[in-house]
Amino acid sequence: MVKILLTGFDPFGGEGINPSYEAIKKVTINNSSIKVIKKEIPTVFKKAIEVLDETIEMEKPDIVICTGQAGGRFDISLERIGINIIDARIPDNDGDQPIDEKIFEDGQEAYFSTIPIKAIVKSLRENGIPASVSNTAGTFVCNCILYGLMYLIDKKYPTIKGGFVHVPFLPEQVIERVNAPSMSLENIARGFEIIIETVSTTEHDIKEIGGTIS
């Protein structure tokens, strides 16, 4: 059996939903062989970490998947690399806003995912449903899990897969932002369910062309 630990973000920015948690609420695999657990992560930048760490303590998951919100973004995202460095143009949950902080003083310059996500993207595509590659994770709590989750990895859970996936607002967070992009949430959590269906299946990723020129 396949352990995939699945997070995503409480409410942040002023906003009263988080589709990347909300989606998950949703998430339903019919599959034996894959156990999914979900965790709501604080958008606060190391207790988020914090949190992350004890979960896959607790759980020992064979992948993790964080999640998170990306207003203005057309698809879901899958990050490539997760930085070391905090730029918080806006305050956490807690009212802190780090500015050009590192997360881990140990820490590599930057760590990048291990699930798949050039064949991730082709699945979601090929399933209807818009997807790329993202090569920036932000500054924000977003990149800092990214990036804790991958120094735990190295550090601490060297036999983890795991990455970090982006989604757009849902509907009802546009309608007061004139030509904002969003995304049901039917679609979102469907999104989850094939990236946890092909992270499950797929030892190795594909190679094509998944950059960008600017």
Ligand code: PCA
The other form holds:
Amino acid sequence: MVKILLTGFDPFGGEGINPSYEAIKKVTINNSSIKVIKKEIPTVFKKAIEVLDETIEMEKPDIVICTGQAGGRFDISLERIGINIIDARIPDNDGDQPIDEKIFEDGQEAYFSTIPIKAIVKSLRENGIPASVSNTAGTFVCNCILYGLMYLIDKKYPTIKGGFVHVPFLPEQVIERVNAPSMSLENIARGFEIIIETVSTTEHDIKEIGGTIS
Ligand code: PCA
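Since we've got the form predicted alone here, give me the form predicted in complex with this ligand too.
Complete assembly follows, chain above in first position.
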């Protein structure tokens, strides 16, 4: 039995919904060897990591996949790396807006995701869902939780595998945004199901081009 903790964020930046947690609510896994725990996390720098840590402590998952909204992106993106910096372009949901602050003073400069990002991109594409590897999760709360997750794994939970997935806006979020990309809730939820199936069955990542030139 593989236990997977799947987290999404609450709405932020003036949006009424966050596609990450909306899609998680719709995820259903019909496989008795996989158990999925769902958790909504506040879009607040320190609190996000605290809630994540408490949930890991309580649920003891084998794999943790955090997800969040990346408005403006076209596809489901599998983040490769979290960096030890906060540079908030907008305030978080508690009104805090740190600039150029470290997430953890005693952490490494960066941590790599340990879920098989390239195998996941391949499975998503084979199932008709646009996906790619991303080499930056930004410098807001999503990077913070990816970095925080991998920091916690490094310091406290060495057997857990972890990673982060960014998802586009939902169609209803782009009605007033000219030329902005979006993805349906059904595709994002199906994407999460494929990600869960792939991480549960892939021991080692595949070697396939996922990089970008700039
Ligand atoms: N996206 C934001 C934070 C919460 C979310 O869903 C980000 O990309 O940092």
